[in-house]
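A single chain, nothing else alongside it, follows as structure tokens in the form predicted on its own.
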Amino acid sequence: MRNITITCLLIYVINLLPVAAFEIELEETFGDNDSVSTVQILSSTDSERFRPVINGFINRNPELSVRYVTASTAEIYTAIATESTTFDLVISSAMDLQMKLANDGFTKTVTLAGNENVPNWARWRSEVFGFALEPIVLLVSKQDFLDLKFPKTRRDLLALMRNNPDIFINRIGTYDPKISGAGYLFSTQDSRQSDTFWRLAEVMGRLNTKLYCCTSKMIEAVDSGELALAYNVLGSYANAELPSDSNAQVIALEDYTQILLRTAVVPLASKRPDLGTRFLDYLISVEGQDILDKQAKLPALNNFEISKLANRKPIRLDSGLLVFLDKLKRSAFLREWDAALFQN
């Protein structure tokens, strides 16, 4: 009999070795209690989003179960890079941290049966594999824009915030790049795209912007009207979680929309890399991509809607992602961020 076992939220988990303690958000086990083997997956993607894919995999592999552990992108990187945890597959929206794991020798080279399903731009060597796209968008509260035009560009957004401080004071949200690996990636890539980012950061600082760990919290705050807008939100989460009559409106800014890749790696420390590879093969298969796109609402690599976005700017999966992970560059970026956001 299949079951789902949910452990507690925000706990410290010991993963096989006593020294491997790291903070997780949720742990679930899918499949038969009497399964022959269990695929151990560590992921930053919410289990609710990923559930259809896991169920599809188990339907194809009924002899297996899946242990699915969710954690922040930063915790995931730390768990693999410093704690020798033994997961079979690691999934993250922080492309740069996944690249660093591979570059620093913490991932295995794998051969996928469906290798041709992953285009060259969605892989790095045979270690980091993209399997889903993710637009980074603006989320606004409709009730606060009854008398305002929705911004089309970041310049429009700047003008709105400057001209309407009474609406936006204490009511803007964005990722905290100090605690969120994905948030750090979005911010640093923004800074590479345009100088407008730092002007945005300064205005957001004057308006006492609130910093968040994750997209789901920002979605809730905009939908409830607590926030008037949230900048750099995962578009697929917003589209999947918001009902048609929601107060929140998703906006893909037309000057550019960053597109990240959700990526997967098989850790070097995995005890069953064959199982991690088997799950990854399912992710990139025609069936897996179809489930991701239609049921999990995580845009597949060939998603048509994303291909139509104006000025989409894919974040390239290459060694350039490592630039801002240099300790000196990271420190300098965060100092500049602090100066913009926390003004005296």
Given for the second form:
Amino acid sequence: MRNITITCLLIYVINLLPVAAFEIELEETFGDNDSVSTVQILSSTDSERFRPVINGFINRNPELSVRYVTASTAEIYTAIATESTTFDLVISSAMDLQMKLANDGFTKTVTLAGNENVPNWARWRSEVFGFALEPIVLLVSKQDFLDLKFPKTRRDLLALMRNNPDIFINRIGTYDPKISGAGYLFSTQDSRQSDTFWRLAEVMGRLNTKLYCCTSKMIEAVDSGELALAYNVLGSYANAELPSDSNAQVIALEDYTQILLRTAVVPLASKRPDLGTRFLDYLISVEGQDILDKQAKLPALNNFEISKLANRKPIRLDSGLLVFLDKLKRSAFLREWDAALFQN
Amino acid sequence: MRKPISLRWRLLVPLIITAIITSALLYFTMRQVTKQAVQATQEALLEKAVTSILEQTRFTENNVEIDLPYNIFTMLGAISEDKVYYRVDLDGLFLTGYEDLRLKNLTVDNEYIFFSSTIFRGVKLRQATVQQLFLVNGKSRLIQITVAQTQLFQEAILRDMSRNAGVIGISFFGFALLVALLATRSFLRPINSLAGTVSRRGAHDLRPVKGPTPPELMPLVLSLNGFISRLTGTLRQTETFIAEAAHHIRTPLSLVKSESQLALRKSKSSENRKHLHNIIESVDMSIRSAGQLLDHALVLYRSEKIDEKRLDLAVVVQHVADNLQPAADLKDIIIKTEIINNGDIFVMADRVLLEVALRNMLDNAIKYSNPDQLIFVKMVLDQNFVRIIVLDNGRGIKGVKTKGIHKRFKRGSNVDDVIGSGLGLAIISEICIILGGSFILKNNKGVGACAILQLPVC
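So that was the form predicted on its own. Now I'd like the form predicted in complex with its partner chain, please.
Every chain and every other molecule in the complex is listed next, the one we just looked at coming first.
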């Protein structure tokens, strides 16, 4: 027992150490080993998805290599805000956390060569830059909807779930906002958009909804037929990962479809902010955007299909995003969430 | 002695200083107003933020619920993308927000919103603080809420504003400078025109200054006129004196001459006759000089009140030639007048002055001619001018410096053997100026001199 205590203490102490105390998912280096310098990138996007863009960047800059470290959005925030990491560019799908990094003074003001490539709505000051879009969609299992109409709005979805509890019980999935930063962002933004959200949460709770850490697991579960539907799924992942004859169908709800911005910041602690800026400039360049859109399947800022979505609601990159990061606000929200989801 | 300051600068300097001060005031006022307006806008938003949070604050059994209003936060960043910080304290203990944000110490009875400026993480912030006491289960609990924002937007606006205000201020200054210059010029114009009027006058024009003058300049004009009239009086006295003196000399001289001629007729001794001849010759010259002095005084006198008339030049020339013919006869000289162009020539001139000028020209010609010679007086019409040319066959002025020859009592360098006063050419020149003509004395093509008087015709 005593040993266990000591071990736990040791782990705790190790976690407090500044060097890479945050949890790394994967670390990969692209480019020649004998390159002159290395761009250090910390990202929440899988390296597999990002590979074409990184390769494109290295083709353009053969003297550089790229060290690409992936971690969850929450770990990324911790790494930059509380640990002395020295990444040159931080890419994350958690707009709110990126926004908080910038607001709290952890990011550098950047002058981009292709400044005009980033529209005003996709940037905050000259610190946070959006480079790709991400529609938040509903994923349904086709085999369960043979006799049912696909829902067009959240109202339809509510009615569907209420009327067919036998199909949906134990077979609905969504993000767990407690463990997923992205899930928390989607839910809180949902709660701002309409009151339907809380009714939806209650109905989902009654149907014993399963909570997931990440989109890919939900996609798998819908594709396999384990889940009948998954609410709030990253659209680009679904489009990229599902084969054309998949059982899963992507639906962009028409009452509103939230659009997330994948953003990048150059941390103040960066040792080579010029390299971070260079990579960012590549991301927003015409070529970078094209590779993102066509090869990485991360919709570019001017993606045509997203631009014609009915009622698209881009999550605004502004100081409002800080509100739900407040610990009291967060605990209040999660309390409500628990109350809705776990009714027994 | 200090150099006197010019009127222009006396006027310009205060005007320019005023313009500078006004421009600077304009600049700073605009800056200040903008600063206040931007600050007031920011404070209104901050106030809205703290009061909204306060309104949303609720106490439950043993808990406090704080709701940060999403839209207010969005709005705080909307105009400016300024960074936002906040902090909520309960009973003086940090509850949520940014713990390193310094809270303004307020006394308990402060119920209003308190604005202050602070430095946070190296950046200047404007912050609004509000506090309120809640009574929960018989216990009073104090909530303090602070929302703060950077002032980058304000600085950006002020930068823009300063640039604009600078441009306006400088433009205003430029405009004021232009107005000042124009005002100074218009102010000085009457003075300059007065000076011009006076300086354009002829040498002997001593009429009082007339014409419209600004009332402020009247004292100057009046005293100037007073001075002119005193000067005129003095001059007239002098001329009268000279004229009278010449007259008084001429009369006894004429007596001396006639007595000497009588004596000459009676004298038998050749030596005496020679002496008497010399006396008569000298007396002649003295009479002539006295006459010229009279002429000169006459010219000066007439120049003040010219009596211009349309004159037939041929008549005047013939009259003068006839008058001088007896003097010419003494040396057996014949004076011939001719008009080169056909037709009559008329000039606008004072007859007396014109006659004096012509007489002096002919007199000189006679004086420097040898006996038995011809003197030609030609009148040549050349467009708007008439040239009166007097040609003699005398010694001419070859090798004589003509510079200064027109000055009073100056004589040519080759006439020492001929008695003269040195007034003749001076008189002609002065008359020329009065009549608006010109006078040239030069060598004739053959022998002798050529005197040309050029006058405008009418």
